[in-house]
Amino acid sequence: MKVSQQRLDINLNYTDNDFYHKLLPKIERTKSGDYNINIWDIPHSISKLSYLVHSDYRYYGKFPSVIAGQILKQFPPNDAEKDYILDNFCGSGTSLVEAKLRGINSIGLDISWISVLVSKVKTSSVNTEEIEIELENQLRYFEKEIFPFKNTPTDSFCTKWFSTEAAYGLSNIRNYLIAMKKGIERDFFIVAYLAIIRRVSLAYDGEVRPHINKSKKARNVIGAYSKKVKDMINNHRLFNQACPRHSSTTVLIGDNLNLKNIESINDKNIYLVISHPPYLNSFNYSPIYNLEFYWGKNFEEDYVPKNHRSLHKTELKAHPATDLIQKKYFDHLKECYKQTFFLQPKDGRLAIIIGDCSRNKKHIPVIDNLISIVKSIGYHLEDLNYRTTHYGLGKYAYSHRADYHGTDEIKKDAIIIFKK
């Protein structure tokens, strides 16, 4: 079955609290039997699927947000009050802000403070107006150019990535935030600092592993700053309107291979399990984040505990997948939903977004062997959905990488959906 490769134009009006129901995927069942096999089409671009907060921080690898949006669709909690969502990949917060947009509890988990930090901000509500005076102050504080510290880095990795005028401005900014009282609007700054490090540095803005670009422009940082957090400001403006406000949403930095040792998810009812693990054989996060490890590392101590500060080095490696690799991998995913198994009452649902991959031009059934690997510890599948990427056909994508295009296609993107 092949799915035609066309966008859909939806004028969206933000007013409605409920726009985003009207890009959810069209879905279409194609089988009936133990389990359903149904196709998920997601026809519209990556900006029409940033909306909001989703736009916040640019996340590479992330998922579609309407994925979220129709998991929650179909699998309500029973008691608004008590039942909770775990994402346990939960990288830059896609599910949590579709729970948040629809009254759910959430909680998050990631081994990366950025991430953590990033799903955080997203998903709090925060008081614009006082962001809009403050970023005021701080720009009239930089067009003054009174830092306390002139001097920038000067090591090696910074004088690859930075010319010596964004690594200025940068480090000016740093310096002022660090200065700044603790909470959630000193928090919001940060992610708009750590958004706009790759667009002012010489790599280039679309490519996932950094690369140096030879003819890059250079931006004016205080500049592209600015321009953040006020986009930032109106994202949050119409997410504090669209958000009812009595939901709960908790962001944590740990291991998902340790969640039985975790209290504050321990002691919640976990009815859902929306989980997005690294596709094997893209790429390993951390190094495509080094530029904002690294202008971020004086923030860290904030963040994270002691004992979690190189917790992002221990993440789930995927690339490349060699034999080892792949068997560390899904022994990995294993363990991972041994442990929501163990969390989740009965009737609850499990939902992981993965896609099968290719090395050295042979096909890996990730899918496949996922679905073996979670019906083995005790789940039974319930739904195999598969989706398109026409969201991906945009600037910066690689359609040619991503051709996942109804059940005849040999490599596929699925959302499988298991029950306890």
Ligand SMILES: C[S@@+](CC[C@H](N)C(=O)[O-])C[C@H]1O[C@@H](n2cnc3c(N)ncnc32)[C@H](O)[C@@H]1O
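In place of the form predicted on its own, the structure of the form predicted together with this ligand is requested.
Below you will find a single chain and nothing else.
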């Protein structure tokens, strides 16, 4: 497997409409036949790949933007008005953003209200001038507020993870946002607020599961929030300019085992499904975001319908990969792809992004298992693309995860393309 060993740094001009094409993977075909095997090499740094609104929110466990970009390039819609892509594990909406950049209609679904909110804000054409004016109002208000702020929590969870100053600052922003008129503008500010929580906490920024970092420097909450909003304004301005035409994006909260019953999905022509489930034995999503869920409690009910309150219980569990969790994991995926099969038209494509793992030093061939499962549903395997990625390594990487640099011949990370 030929892999470039170094990150490739190229200069990008964000005002060129299609600058992101320059970052697409370099592809090499290694086998043709009843299905093809290709290598997708992604030699760019994480910050290069987080262009435009991709950097609005740090979502642990998202995939490189160009994976969705490459899939969409290979499978454009036939009818730009009627055709839709569906991402049934949409997370922070990476594929929805890439679809919007290409004028492709999309639907995203996730079990977490924070994911749904982030995806919705990232793909909205917000009025950046109004947001700028509102930020000035907020900063004036925060300047006037003096200690002690109302509703500052003092429970043991808060004091474990946040300094008193950070809790004051976050409460102050929260009080303001609770009183704001509901709508996309408030959603935008809530995303900025949620986006700074890890940074201003006592936990490591870069570790997936929160752990206390005893030597972390204190950060000014209002300063971090204001910078985040300004960065997002800039991202959205460029994003609004880069989107070529109007396309529809719908983001729904729900369980992907319930697809058949969601009317706004099953009345669409889903010509392509992009699907990125949690990786087996890596981590479960809700505990990763417990700091954000804690500070987001007051907003949750605005985003989670009453009959969905126990939704988090249906999250696909991926860790630890005991025999029982492995069985449930593959059963969940089988059921969920049965449903996409049922929904999709003939010739529709399903792209699954998934990686192998190991447990107790024993290799678990997730990719091969999943190929057998999905073929048993009736899909045909078309392309097996192994990927190499030059981040996800280093001190924050988990050794039992699939490695992303292409030198491991056994544990692999793949984009598997099936055709109905």
